[in-house]
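Consider the single chain below, provided in structure tokens and representing the form predicted alone.
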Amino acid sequence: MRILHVASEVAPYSKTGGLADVLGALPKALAALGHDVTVVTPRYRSVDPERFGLARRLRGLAAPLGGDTVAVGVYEGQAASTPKVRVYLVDHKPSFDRDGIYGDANGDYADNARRFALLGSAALALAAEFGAWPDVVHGHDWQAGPAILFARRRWGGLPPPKTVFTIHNLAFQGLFPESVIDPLGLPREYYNPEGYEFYGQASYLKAGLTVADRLTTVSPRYAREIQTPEQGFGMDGVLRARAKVLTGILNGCDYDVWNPERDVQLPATYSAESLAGKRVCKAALQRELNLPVRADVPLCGSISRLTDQKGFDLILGALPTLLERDLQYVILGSGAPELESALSELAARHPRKLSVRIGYDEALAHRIEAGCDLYVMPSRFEPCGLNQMYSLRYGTPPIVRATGGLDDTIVDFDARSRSGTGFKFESYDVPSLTESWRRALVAYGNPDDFSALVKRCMAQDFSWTRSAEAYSRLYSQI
């Protein structure tokens, strides 16, 4: 089949989180099953065509948008290893030539409704113009809601494609004033309580939820959780009504990118059979982050957006007690200014135990996964999560809350039965996180138990093949 993916970020071109990693890996896995796959995403200012080997198409596109037709340029990329995957980057300087992807220091861009409506329109126009008209349009998160809507209108004599909409994070809903509808050419017939109207606003997320032929989320447990008032963010009724077309498909891990046996970002490679390289990575990471170089101290790590959703309110509550123990902890991420400040201040008071790097550094993220002994991910909710899967492959047992994809991918450690792949807790509170972290430190202190745990972690297989097969079956059904 011909599959058209529409997404606001795609690794390696643009990335703020796991969405980009999924769009960098899932299309390759679908192509390996024989599908013809196209991915359309914006060309942001940060995307350097020369660096990524992108070719600019001599002929641009005319993307319809309300009463206007917007002229856009197109860059094309193609991975040599996967010729059945084409990536097109929509080039429109007024919309995408900015420092940020979704906003800046002042908040979200005021014209995000127009920017991502243009992405959806350009994606369909591109498919029609370049002779790659899809059997299925697969949109990802609220930014692709307009693409799902536009797939319903006639594009010349082309047959209407089927549609799939994937929820990567229900908390972000793309809410805009009703006044954007007509100028952007969004179909009014779907603007009602059963469609994309949400308490007097237009919700791009709800457009995908109500109009797409099939809905997916990125883990089975999250598919159940979002149908409850606690995690439905006001959309739980919509999702319960569409439960028959909602499927939870667990994300995979791209082992071409995240594999300690051939990771070029690491000072040394290693495998489950030979872990000497992991010890080299630990010492190098301690030196890089100005922590005492000690092989015996448990080194813990987190790579994340710094938000309460990711559990950093719990981490801040637990750290004063935990830092009294003999451990080290490294954090890489950015997010809420108050969390950035609080963590940085705590690191300044404990420079030999806590290192905080504000920002994102892909190479350092790989070195943290490899150099740490334990990975900390106590999310309030987690649609799937990818870092816990990366941690498993790198032999870095995760400490997680039993929610969403974290619960689906991690088995709680049991020393007596010598089973489990990490340390889980249920209640979202500081004592529960502290106790789970304490259990992990106790396990680290028993070399035989911990060595067996590390090898169980590295034996787990969350490759994209099974996930791609599930999506392939879903496409076939519609």
Contents of the next structure:
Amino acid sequence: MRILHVASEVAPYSKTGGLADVLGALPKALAALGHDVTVVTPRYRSVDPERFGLARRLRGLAAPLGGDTVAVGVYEGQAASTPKVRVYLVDHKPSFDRDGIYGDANGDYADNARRFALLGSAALALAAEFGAWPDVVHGHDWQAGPAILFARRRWGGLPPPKTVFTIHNLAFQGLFPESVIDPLGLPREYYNPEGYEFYGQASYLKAGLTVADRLTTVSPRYAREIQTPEQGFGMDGVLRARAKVLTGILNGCDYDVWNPERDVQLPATYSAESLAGKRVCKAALQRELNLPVRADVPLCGSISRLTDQKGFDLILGALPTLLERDLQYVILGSGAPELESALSELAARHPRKLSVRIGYDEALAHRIEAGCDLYVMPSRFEPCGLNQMYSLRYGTPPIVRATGGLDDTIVDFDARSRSGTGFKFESYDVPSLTESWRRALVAYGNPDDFSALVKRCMAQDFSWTRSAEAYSRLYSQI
Ligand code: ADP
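Could you present the same protein in the form predicted together with adenosine-5'-diphosphate (ADP), rather than the form predicted alone shown above?
Up next: the whole complex, starting with the chain shown before.
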């Protein structure tokens, strides 16, 4: 089948989170199953055509928007290893040639409704232009809502494609005033409470949720959670009404990129059979982050957007007690200024135990996964979560809250039966996190238990093939 993915982030070109990793990997896995896959995404300022080896394919492609058309350029990414995946980057300087992806220090860009409507329109226009009209348009998160709507409109004599919409995070909804609808040519016939109207505003997310033929989200447990008022972000009723077409398909882990046996970003590689390289990584990480270089101390790590979602209020609550113990903890992240400063201040008070790096650093993220003994991810909610899966492969057992994809991917450790792959807690509070962190430290203190645990973690297989097969079945159904 011919599948057209529309997304606002695609690794390695642009990334703020897991969405990009999924779009970097799922298309390859679908192509390996024999599908013909096109991915369309914006060319932001950070995507330098030379550095990424982009080829210019088109200038002046006419993307319809409202009664008008907008002329956009099209670059093609190099995907030599996967000839059946084409990545097209939509070039429209006034819309995408900016420092941020979604906004800047002043908040979201005021014209985001227009920017992502243009992405959707350009995606379909270029598929028509290139004779690559899709059987299925697969949109990801609110930024692809307009693509789902525009797929319903008539494109010459081309047959309307089927549509799939994937929720990577329900918290982001793309809510805009009703006045954007006509200038962007969004279909009025779907602007009602059963469609993409959300209390008098246009919701791009709700466009995807109500108009697409099939809905998916990125883990089975999250698919259930978002149908409840607690986790539904106001969309739980809509999702319950569409429960029959909603499924949870777990994300995979791209083992071409996240594999300690071949990871070029590490000072030493390693495998489950030979863990000497992991010890080298640990010492190098301690040195890099100015922590005492000690093999015996448990080194914990987190890599994250610093937001309320990721459980940093719990971490900040638990750390004063935990830092009394003999442990080290490294955090790499950026986001909410108040979390950045609270974590940095705590690190300044405990320089031999806590190291906080504010920023976004892909290579350091790999070194943390490899160098740490334990990974900490106590999310309030987690649609799927990727870092816990990376941690498994890097032999770094995760401490997680039992929510969404974290619950679906991690089995709680049990010393007696020598089973489990991490340390889970249910209730979102500081004592529960502290207790599971304490259990992890006890396990670390027992080398036999811990090395068996590390081996079990590394043997887990969350490769994309299984997920791609599930998407493939879904495409066949429609
Ligand atoms: P989310 O998409 O909610 O942010 P995921 O766990 O699904 O969470 O994906 C996060 C991805 O972003 C991972 O690949 C993680 O390594 C990466 N990441 C997050 N913050 C940083 C950072 N500060 N530096 C490097 N990589 C980061």
